[in-house]
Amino acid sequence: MNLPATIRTRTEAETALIEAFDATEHLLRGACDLRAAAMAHFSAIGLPNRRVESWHYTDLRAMLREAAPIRAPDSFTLARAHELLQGPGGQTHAIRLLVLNGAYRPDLSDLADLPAGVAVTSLSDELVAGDPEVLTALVGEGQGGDDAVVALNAALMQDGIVVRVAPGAEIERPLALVNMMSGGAPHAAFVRSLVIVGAGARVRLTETTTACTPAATQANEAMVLKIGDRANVDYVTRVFAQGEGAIAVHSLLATVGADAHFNAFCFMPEVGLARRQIFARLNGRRSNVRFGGLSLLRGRQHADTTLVVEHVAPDCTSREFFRHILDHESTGVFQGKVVVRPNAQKTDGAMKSQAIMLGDDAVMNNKPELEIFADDVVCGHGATVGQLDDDQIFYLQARGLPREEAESLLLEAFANEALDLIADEKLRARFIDDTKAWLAQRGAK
């Protein structure tokens, strides 16, 4: 095969992940033409690297040396994974639906609380049967379509979770998605999970990611929504407790009908590398989205947030909000693009990005786009980074709080500011103590 300019000679990490494809695609249950299709393109184009403009920032083909195994949780990361589930941390108002190491785990899922109208099946038991309507949206109506990552998840994906609300159907109780990674040796999981929102249905959606082992995990995940007319959907995503050398990718590629509104954040309190990654469609009149974030960065930790946001249909409105504190020699990236085609007249669109820089040797790179191709809209975006007010400083020093207190207050409410979009209560008081923990660590040093 003929590789392009930009990929002259295959990496290690690349040539591994192609192998690894051959070696076991006799194992990885159904889909094979989809599979097949996305390990060719990735063959074609490899790791993304510096070259390519949405990866300017996170040079992936630099950046993986090594492609770590898959591996099978053993009897002792099943263990472990049911001791943490039931430890005070994994115990939630939630109902969890667990995916550990890359397969989904009904035994450690709360399946006997899932309430009337929604409906919990494994990808994998889903890509067997070959459902018509599964294989076209995990696709996500060609949204990535040109990326590495995602075409290597639709490859190489194990198994991930398939919900189906139905229409009408209202939702108490949060669904929350875990995708879990543990054991004592580095391995990589590729996860893709589908949830099908019915027309007029109200839910709550959380998804986790994280490695409760302190090897250097590699995490291939893609979550696809497809949300029905007059929906209303909350959606939390949260990375953390990554390890030293860890490595985090988790795509979200989502449909919006008309009349529906999608309320999106993430929240990066402790990460290696991580990037996250959103391509949203706003197919139908009068939606209503918005995509918010909180990063909390230290040391050598990289967090990438990149989305495009593409207005299809007329009257829709979309909302951006993003914030990042960089402690020394952390890297914050946002990159959002909203794109009005032709006929999305009377779009309403507005994107921020704000950070704080807490010294000389973080790195913050921003670069928000409009790509308008529509004659009536009200667009428009920001970016800024700076440092902690030395006036504001020195106002609360002057009142007898010490300058480390001082400025984990002033940090506090800007960190709270971004995490006011998250409409659950219960868990904005969650992350709201994380940041609390984190400005605490930093205060410690």
The other form holds:
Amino acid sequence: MNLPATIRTRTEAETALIEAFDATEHLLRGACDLRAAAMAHFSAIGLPNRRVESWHYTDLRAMLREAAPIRAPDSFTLARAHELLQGPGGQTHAIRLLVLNGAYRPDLSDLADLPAGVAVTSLSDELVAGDPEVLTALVGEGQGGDDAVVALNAALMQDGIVVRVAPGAEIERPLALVNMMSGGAPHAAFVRSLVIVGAGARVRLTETTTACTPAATQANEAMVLKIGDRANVDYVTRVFAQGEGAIAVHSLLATVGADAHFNAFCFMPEVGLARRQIFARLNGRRSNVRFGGLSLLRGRQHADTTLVVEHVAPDCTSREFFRHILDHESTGVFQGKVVVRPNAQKTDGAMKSQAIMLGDDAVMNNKPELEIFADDVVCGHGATVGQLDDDQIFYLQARGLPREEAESLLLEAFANEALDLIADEKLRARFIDDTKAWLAQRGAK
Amino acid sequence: MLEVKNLHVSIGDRKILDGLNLTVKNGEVAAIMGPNGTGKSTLSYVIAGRPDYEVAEGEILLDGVNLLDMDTTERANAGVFLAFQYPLEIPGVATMTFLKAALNAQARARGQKELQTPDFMKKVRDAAQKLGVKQDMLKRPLNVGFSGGEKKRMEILQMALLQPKLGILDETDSGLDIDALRVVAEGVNALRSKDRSFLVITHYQRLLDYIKPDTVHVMARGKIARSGGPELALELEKSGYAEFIGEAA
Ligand SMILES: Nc1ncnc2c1ncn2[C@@H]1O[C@H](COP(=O)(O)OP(=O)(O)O)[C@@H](O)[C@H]1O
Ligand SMILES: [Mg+2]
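Alternative state: the form predicted together with the partner chain, after the form predicted on its own:
Below: every chain and molecule of the assembly, starting with the one above.
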């Protein structure tokens, strides 16, 4: 089956990744079998490329010229991380849980603030302990199992955060998972986190990638989210690959129980090359899930959102709503697949992707798909790619607004309608400000 | 003072204004009447600076300065205000936000200080109350889901806030019931002053019962076909535009 993969030559990056695994295997703690199997899968298929359907528009094999090494933080980085966390950018109303260069750092996390009902441990500790619950949960239900980047993450996962939210717990303050990298010189981090939300629990999660110093970082992050029956989970990710040549791939593997609410949003401003992939499975009846996102791209930036939402159980509702603003020669990708399994009668699904193109050379690739195996369902999708409306701009200019300001106002409105999906007001306000700053930079050029 | 001199305008291959001449003095309210499709809206758009029109010949002077040398924003800042026949909906932009952006932009362009938020709010609330614009409308996205009448009131509200030198009202009466018409007309009348001019475009005489024009011009075939005083409007009410359409045939 993998014949073509075995006969083609490996790229330098592929070879480096495989060698990195062999060289660091003794440093990667626990889950030896799982890692070995994942690495075997990766070496058989290699990096994703145009011929892999789900990666058609993001040829990682061509784009990843060199696989950067994994790096431990040095004394400079540690001091810098401390400084950043104390600074205004690090101030947050959330409870911060920090991973630095791929290693969970209890010393830089707000563990003292953890409320009752939340338990936090390190993934590598859990893997060493070999807790079967964790080992099983960690691979989800095999979703994304074929994906080379997910496999690479499983093989090389250095560490991550394991969060257990007790059944019925109502967690007021958001939990903020921060994946910080040193930056400076190019380096890679492989992080996998696991959040198990008990039945009837309510929790808000945020997840951010950041670098102490902008650089060509390579982040491979995976989040495994198990949402119990009647749970209510709000989850906001900010994929942020700062710096020229930075690459980030973030994979969400989610399973949702019955009568649950799951609201996930992903903000991708200023990314070098970023891919957000979502593998979500609705296993229980009457659940309600919503996936949203906003990507702001300029220059030659490239952002890809690819999702597979599987309705396994009946009576569930899913909504997908993604917006892109594309300036210059940037590239946006939205591939959304909603699968309705034979049992999933009364599924209600709606998927929408909208893009505004500012640059003549910008490209938006939309590929919404429905795969429906049940007969009593309501599912639809729509994708639009357009420019700013000249009549609206004329109207605003006729009231005295300079053209750039008129454009910014319209773009801000377009962006805000996506950001409105974020439940956490403070976080939404912060992203609105980030969007304004992004637009202001556009005017300044 | 507005002076339109020998204005020739086309869209694509289609000639719409064909040597139009018109003068509106300071303090004057000029009504422009005429059959549908003669180019009344075109004239208002060209004065406001909408792109896509090709001006082959002519001048549009506001207090002696040629508007045709300016872009839309500059014209607005020079005091041109167009109350649109079909006001645009701007989803996602709260009406208040928009009003503030417009007021501040014009203040900045004229080297004036931007209004402080409380002063701005008070100003808007007062103007809104006079025009029967409900407070909750100000929080909604601009014109989105507004009725035809609400949109027209919102245009006049903007004009009241921006205090232009030249106010152009393009069929502000269409879509208004009689009560709304009265409120809107009062709003316009309150703005009449000796150094402000108005161009009131309408298809019907009805609006002119409430906004009494100083001069009335009939537009047909891309030109001013006849000019006169308020009595011309009454005459047209009886005879209709047949005479002018006939000329065209
Ligand atoms: N964008 C356009 N493209 C082509 N023709 C147009 C356009 N806008 C208006 N016209 C035509 O120009 C003429 C004048 O239109 P308009 O100025 O709207 O007239 P009025 O306001 O007097 O009813 C009409 O025949 C109309 O069909
Ligand atoms: Mg018209």
